[in-house]
Amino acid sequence: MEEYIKIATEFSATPGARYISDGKHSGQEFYETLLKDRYETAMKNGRKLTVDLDGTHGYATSFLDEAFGRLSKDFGAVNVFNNIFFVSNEEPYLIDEIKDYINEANNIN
């Protein structure tokens, strides 16, 4: 079984800002309640985690930075790049933005 997250249906169609204190559906909440556990499960099972970004009403840059930058800080950019795959047919540029946040979290330019 593939490890997969569709943010729009499993988390929220309206992702919020960076921190839980900023309001509903924050990047921090996404990381703590869904992303981290699914990522760890995928790694434990020798699978990649697919994150589907489509179907939302958009993303705040702070949401993406908090969720995926924090994943990178906790697990390392190389591990994240080797174990995660992003789908974004609606806004493909988001994938490059997320990759930048993963690199920046580890001071990789």
Second form
Amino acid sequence: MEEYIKIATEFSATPGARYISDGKHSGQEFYETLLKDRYETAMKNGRKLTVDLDGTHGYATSFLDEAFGRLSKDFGAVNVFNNIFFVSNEEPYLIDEIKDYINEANNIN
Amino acid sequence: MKLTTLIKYSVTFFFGGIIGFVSVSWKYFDFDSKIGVVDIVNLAVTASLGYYIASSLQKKLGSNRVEKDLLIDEIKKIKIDIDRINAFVENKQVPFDETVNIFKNISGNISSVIELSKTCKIKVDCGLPSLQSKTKEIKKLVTGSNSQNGQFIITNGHRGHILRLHRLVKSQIFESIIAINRHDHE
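Mind giving me the form predicted together with its partner chain, seeing as the form predicted alone was just shown?
Below: every chain and molecule of the assembly, starting with the one above.
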């Protein structure tokens, strides 16, 4: 069984901006309270982490950049790409966008 | 058969009869009292060919039009959303939740146009990747900005860049609509 996060139900249907100081449901809050822990658990158990992006009202670039950019900075882009899987049926191109932030955080391009 | 179709055929048949009667009665026309087999075959083949060409052509043109209109309607939705974002940026009032939601709609609509164009076999992909990358760039500039009190704070430098990109996206949208409209099925 794989680790799984559905942002809309486990975090918020209305993800916010970058930092906790910007308001509710920020990328920083998502990273620190949910994403980082789940990612570490998945790695510890030798599983992949699936992040389901569907069901929200949309994502600000600042939210995605903060959450997944920090994951990339803390664990390395290659490690993240090998251990994370995204689901986005409503907005398929969001996955490429996130991959850009993961690369940019490590200056890979 | 529908009643309206039946009425249409009856009226056509009735007028055909009248024209036939007038033509035969009119002294300037000289008709043979006998009709040859070749003439009947000729008439039947011509009528069948006429019916076949008219119906198949109309069917093909009709299906093309419906598919093109469907794609154009989807692209128009993208334009409406992009214009709304532009209006927010011009008025320096960029509401966080609404803006983020509009970008989600834009992204979803672009992917649906790409999928639909594949289904319809209408090749409009020439303009869509560029449209997609430019809207992505606009999204990055708008929603990557700082936010305060439920509004994105756009710097003057970013504002100018966003407005320039908006103009490019608009002309890309028009190009895509023209490409769809002029497209011939293979």
